[in-house]
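Single chain ahead, written as structure tokens, the form predicted on its own.
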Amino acid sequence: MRAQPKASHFVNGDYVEDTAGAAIEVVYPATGEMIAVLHEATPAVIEAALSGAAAAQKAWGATRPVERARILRRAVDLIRARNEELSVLETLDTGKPVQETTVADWPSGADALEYFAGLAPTVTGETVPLGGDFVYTIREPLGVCVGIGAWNYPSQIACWKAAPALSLGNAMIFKPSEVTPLGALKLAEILVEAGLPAGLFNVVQGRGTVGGALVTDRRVAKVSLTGSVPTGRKVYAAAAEGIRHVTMELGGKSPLIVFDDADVESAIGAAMLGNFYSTGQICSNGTRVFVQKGIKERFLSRLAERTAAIRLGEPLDPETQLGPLVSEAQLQKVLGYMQIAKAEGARLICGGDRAALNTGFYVQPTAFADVTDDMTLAREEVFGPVMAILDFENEEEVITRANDTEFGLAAGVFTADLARGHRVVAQLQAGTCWINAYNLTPVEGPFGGVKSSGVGRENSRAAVEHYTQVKSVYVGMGPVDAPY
């Protein structure tokens, strides 16, 4: 048990265990080795988390924002000081190479805590003059928030949700994915060490029934989910029963459009990052790569050459560039999509099978060309290192085809003509877009989707709208003028 935590849950300032809950086995994806066993939250654990959060939030919401910020800022320093050990834990939990986790997982979580610690004291109301009378507004915390995390960026997602919630005066109960449950416990431990009062950030483990119990509790004011579209529909409907605030960051099938005047090497690099980074397990990935016909064969040739140089291996080796998929179930799902692509007539450029390693859930980084809009590979989210390359003739055509999907999370455009870049992005139905870049998501910029890809935004000042509510106060400065 290489990564066994002190207990399964973190509630009201300390670790809590209740072995009556169903077992959750945590597996290291590189070897299939079981590295920890946790237990699902029982009704008693869930009640302790909810009642503790509700009680703690009242005083926290009345605390000066600068005082809240100081605590979060201390947590940032602790995370950065312990980044190496935290990143190793993240690698064991997810299978992502330590080369990635040391720069992209906990560091981006620390950035979020730092950003919202700085932002929270600047969040103020406004006054509205009405002659003698006036209106003023107050931004108030919502209360108890529930965060439900995905398995691909477990610790980053926990920080992305905790940072705005806590900095703006809310309490949060966070349920990690049962596939990657370890990092959130460390975040809770660090926040308490930094001075966060007990009960304000509770972590409870479990599957869908635990999430359902949290989402439907009358004490919960807000639900923030990162997950798949089917899960999002269920959680959204459950939250709606109680008229709760929601943020939904869901899946995608995002287009990455490469015009023939683009810097081809940069476009290929972005396409590889947007399909192979984190073994392709990123919701915003540009998994439909539209390449203009004039550069198609050049693009494919260089893509195959550069993909062949990717180093697969043990994720704890700093030289490893591509790790395993997160689980056996995900491995089988991705292999299934590869077989479907072959059967439907897509042209295999590279990869296309399980990787030749002795253990673990590895697949080869894979690219298919001559993909058409009606193929399964162009319609459904694979969530693995499988790139679909489609060709196009002109701008109008590619915009129409790029938008022909139920998803709308992200999109990218590569072109030397910046006027075209802005023109195309303005017409793409996606919430998060890039021009001559891809998958860069600094906390300073809002992140989220449209259509089936989500509701609301993570990060940036936009998140303030989703973790506070406005109270309007009318002030009468003279006698009341009544007709009776």
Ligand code: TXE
Contents of the next structure:
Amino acid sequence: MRAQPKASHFVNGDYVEDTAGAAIEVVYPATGEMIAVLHEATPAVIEAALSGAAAAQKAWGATRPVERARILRRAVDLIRARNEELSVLETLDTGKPVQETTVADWPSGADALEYFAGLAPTVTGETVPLGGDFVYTIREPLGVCVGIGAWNYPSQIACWKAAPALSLGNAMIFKPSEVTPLGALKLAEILVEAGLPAGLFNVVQGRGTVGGALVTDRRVAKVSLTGSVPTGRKVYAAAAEGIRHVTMELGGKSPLIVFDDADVESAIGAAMLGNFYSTGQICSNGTRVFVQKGIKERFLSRLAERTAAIRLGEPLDPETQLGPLVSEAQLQKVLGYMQIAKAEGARLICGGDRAALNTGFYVQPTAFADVTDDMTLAREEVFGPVMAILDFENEEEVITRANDTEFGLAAGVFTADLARGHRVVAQLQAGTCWINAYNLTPVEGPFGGVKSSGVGRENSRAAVEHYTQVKSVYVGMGPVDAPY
Ligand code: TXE
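After the form predicted on its own, can we look at the form predicted in complex with this ligand?
In what comes next, the whole complex appears, and the chain from above leads the way.
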């Protein structure tokens, strides 16, 4: 039990336990060893989190924005000072290499808190002159927001949701994924240490039923989910019952288009990052790599060479570049997709099986070429290090094929012709696009999907729209002119 937290939940300023809740066993994906046992939130814990958040939000919403910002800034400093220990915990929870978690997970979460601490005091309303009378607007917090996280970036997701929510005067109840429940508890602890009043960021553990209980509570004004499309549909529908605000960050099958004039080494590097980083468990991954025919064989041979050099291993070793998948269930799912790809006639370029390590949920970094649009590998989200490479002849064709999917989270284009880069991106149905780059998601830029990949945007100024509502105030400056 080397990562056992003080208790399962963090509610109203402190750790809370209720062992009546069903057990949640936390497993280190590199070894299968059980590192903690937590309990699902019981109705009593959920009620305490909701009533505490609702009560605390009233004063917080009326607090001067710079004071709220000061607290979040202190939390940023604490996170950065403790990055190493937090990153090790993230590695134990997810199996992702420390080489990644120390630079990508908590650091990105700290950036979000820093950004929204800076932004929130600048959020103001406007005055609309009407020639005497006037209207002014107030951007108000929504109230109590629920955040529901996925297991791929558990601490980053908690921070990305907490930062805009809290800085803009809301309270948040966060339910981590039952697969990775540990990081969010640390965030709650750090926020309180930084001076956040009790109740404003509560963490409750549980599976879908706990999430469902939060989403449908009458005190909840908004739900922000990061997860799969099927779960998104359920949560969106449940939130609609109460006409609640929603942000949905869901899955993808994003196209990465490589034209034959591209810098091929950069395109391969981006395709590898966009399929193998975090062992392929990233929603915006470019999992359909369209390569123009002229460079296909060069692309494939260099990809195989570079992939063979990837260092798989113990995630706590700083030299390790690729860790295991998050769970046994995910391992089976990814192996299943590899089998389907082979059976459907895709050409295996590298990998294609479990990795030869004695323990853990490891698979080899894998690439299939000659994938066609109708193959399962080109249509469904695998969420593992499995790259699908498709051929294309020309620009018009590739745009049509890239858009032929229910998803619309992200897309990338590699070309030396920048006019073409902009022209193609303008026609791609995706919420987040890159030209000659891939998967970079700085907090300064909006992030989110179109079509089944979601609604709303996280990060950037765009998130302000999703954590506030506008009150419009008409001010009459003269006598009321009534006809009766
Ligand atoms: O995700 P879910 P799971 C994909 C990935 C993975 C599959 C299932 O392929 O294999 O989805 O993973 C909570 N009301 N992605 O089961 O079900 C749940 O407890 C309220 C891709 O982990 O989407 C968890 O906290 N909440 C994806 C969160 O929703 C509910 C990231 C996400 O769970 C709920 C994650 C309900 N009815 C998985 N049901 C991406 N693309 O980013 C579940 N939850």
